[in-house]
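We begin with a single chain expressed as structure tokens, specifically the form predicted alone.
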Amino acid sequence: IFEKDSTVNCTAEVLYHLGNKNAAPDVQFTIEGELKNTDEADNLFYNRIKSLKNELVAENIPDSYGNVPPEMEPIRALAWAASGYVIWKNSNENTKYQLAQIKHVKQVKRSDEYLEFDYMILLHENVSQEIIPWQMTVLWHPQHGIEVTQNSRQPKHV
């Protein structure tokens, strides 16, 4: 894992089921090192995107040169912790996906205290090289974590 200031060791032992093509894998990990506390990022950003006039959307991040702009760097975080989720529950021992980028992401407007985000992002997938369109549906709030509630290949076309 690695941070601005320091790397951090992870070390995972991942078990496939034999023959359940539709189980998760069993990951077990450890950290050696301390993670940095980003209570104080996440709050900051919470409240700037509980705070807009119109919801937000936002197109190819990162664009075609590799560049974030730094007020979207949340909303990438935020798809590579779920697509990490997709990751998991989508892979098997012959696959290994990454987050390519998300090509379009649209803040959903809601009446309690969670943040919503449907995103449309491309799975690089090392094997066979081939880009995936996956959505995704996306609940965050500071305190409770995040939660993919929807997600689905699409097709290649999108």
Contents of the next structure:
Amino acid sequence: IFEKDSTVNCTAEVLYHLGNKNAAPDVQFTIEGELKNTDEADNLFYNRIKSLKNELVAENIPDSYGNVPPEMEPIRALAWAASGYVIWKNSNENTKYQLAQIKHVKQVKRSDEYLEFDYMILLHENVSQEIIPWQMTVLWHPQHGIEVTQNSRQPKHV
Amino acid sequence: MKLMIEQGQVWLYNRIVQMKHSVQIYPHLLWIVCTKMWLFLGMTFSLGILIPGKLCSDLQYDGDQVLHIVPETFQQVQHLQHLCSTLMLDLWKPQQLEDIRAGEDLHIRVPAPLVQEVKDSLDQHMISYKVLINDVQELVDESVLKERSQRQVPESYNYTEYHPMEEIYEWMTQIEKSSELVTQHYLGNTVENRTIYYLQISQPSNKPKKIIWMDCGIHAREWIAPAFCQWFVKEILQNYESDATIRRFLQNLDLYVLPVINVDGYIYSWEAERLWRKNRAPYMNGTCYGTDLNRNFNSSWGSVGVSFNCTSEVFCGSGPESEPETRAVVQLIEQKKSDILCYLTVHSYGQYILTPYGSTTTPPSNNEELMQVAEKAAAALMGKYGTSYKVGSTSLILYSNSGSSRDWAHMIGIPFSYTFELRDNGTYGFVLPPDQIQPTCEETMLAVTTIIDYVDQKYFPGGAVMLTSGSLSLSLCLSVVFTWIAS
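Now that the form predicted alone has been shown, please provide the structure of the form predicted in complex with the partner chain.
In what comes next, the whole complex appears, and the chain from above leads the way.
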């Protein structure tokens, strides 16, 4: 696991189901050491979004040149984490997915304390080399963590 | 002499008045100034020599102005002629005092210290004027800068950012001009009829050379690859005199570098779809585009790891070498294959140095050596920033694929064939941030030169050592002889 100033080792055991090819692999993992505490940054981001007059909207993160504006870094980190869930759910022995780009993200205003973002991401599948658009709805709260409430594979536009 | 000055003046004048930024006025301005100075001195000393350049370069035009006047009456003409000759003003238009006429443009350069005096005199005689050039030196400086940047491409071209195809084409032209080691060559045309060029880096010599081939950008979205090809060329040209390794292998090897094979795809990834991979060949009546060029070569074509459906990213084309880009590479390499020792193809991402084959797990005949050299290269790469590369055959450590250029190169007999997959590991993938261009290129440079150096030492062994021992024994002989003569 890569953090700005340190690297934390994580070992995982991944078991692919031989029978049920559609089931997500079974993953057991151990993190050696401790993950950095991000409470301060989390709360800063949370408050920033909460206080926005208009819902956040953004496109192409990173942009074509690989640039991510600093204020979009948390949006990207959130997508990275959420896509991990989507990837896990859709992985088998013959796939290798990575988040390639956030095509579009829109904040959905909520009455409760959660932040909600509607993402359209592009996943890169390394074996077929396909770029797969994927929609995912992400809920997040600094203390309650992240949840992907909805996700669906999108058709490749011609 | 006067005629030459006038012609030079006209030339200079025309350029400046056009106010174009591509003006290269400096040498001519310098020349004019030199000759004018000579004239001035010549009046006193009648010297027939040219003033050395050093003196001339100290002459400045700071604050000199060029005035535009249209004399209205004959009296005004007379006054202007008088003014110009007394103060020895620099006539830009017309060229001679006697050609100043009422109703016609007059342009004069007034040296800075005389500007106020001249303007006052014009005001006094109710002659209206406009300032055409506010500061001649500024223009001179600008054109010098432009000229310098056009000549010294390695210094002004930004190798740490991504460049669109137009700029890469321009870069190739400029890099050829900037060095006698580089020549640009036509390889072929793309589907959309764009030109594919490669650069040949060759140390002039009588020796027959062997060839190292490197291509980048088979896959459009892998922008770091063409960036590396350009970086590589720049590094070689900047360091071939100072770096012993490069100097050595350039004595024996010519480097052929193809910065972008898939030109159409690359442009498409800039203008339409950043993550485009294939070329832009239309299929199915234009309802589907693109063949994966790295599945299109004649190396077990169509057997594994491909799709026959155009909509797939690994569509292998309608047949082996169906694509003009593939054919362009094939025809050149076929032609020169007996001289090509090394075929390198650069991709991203994943951080691998891949050996043959992708189409089968059966190892190539020289597998052990291939692996050994690749490991050495990966180690050299890692030494720079700690970046870890995996080494192995595509079919074993990555996936199966047929029709790759690297497999084909090895199959036709090129012994050292490698695929590079550059940074990163998936964090940014194809969209690698520009601040990683430099470190990626620096570390990859080490890997590539390790391979080239190995190939050089293997096929051209001991050259340097023999030279030293030869000259050593010669000098020993001579010293013995001289001692003997002296005694």
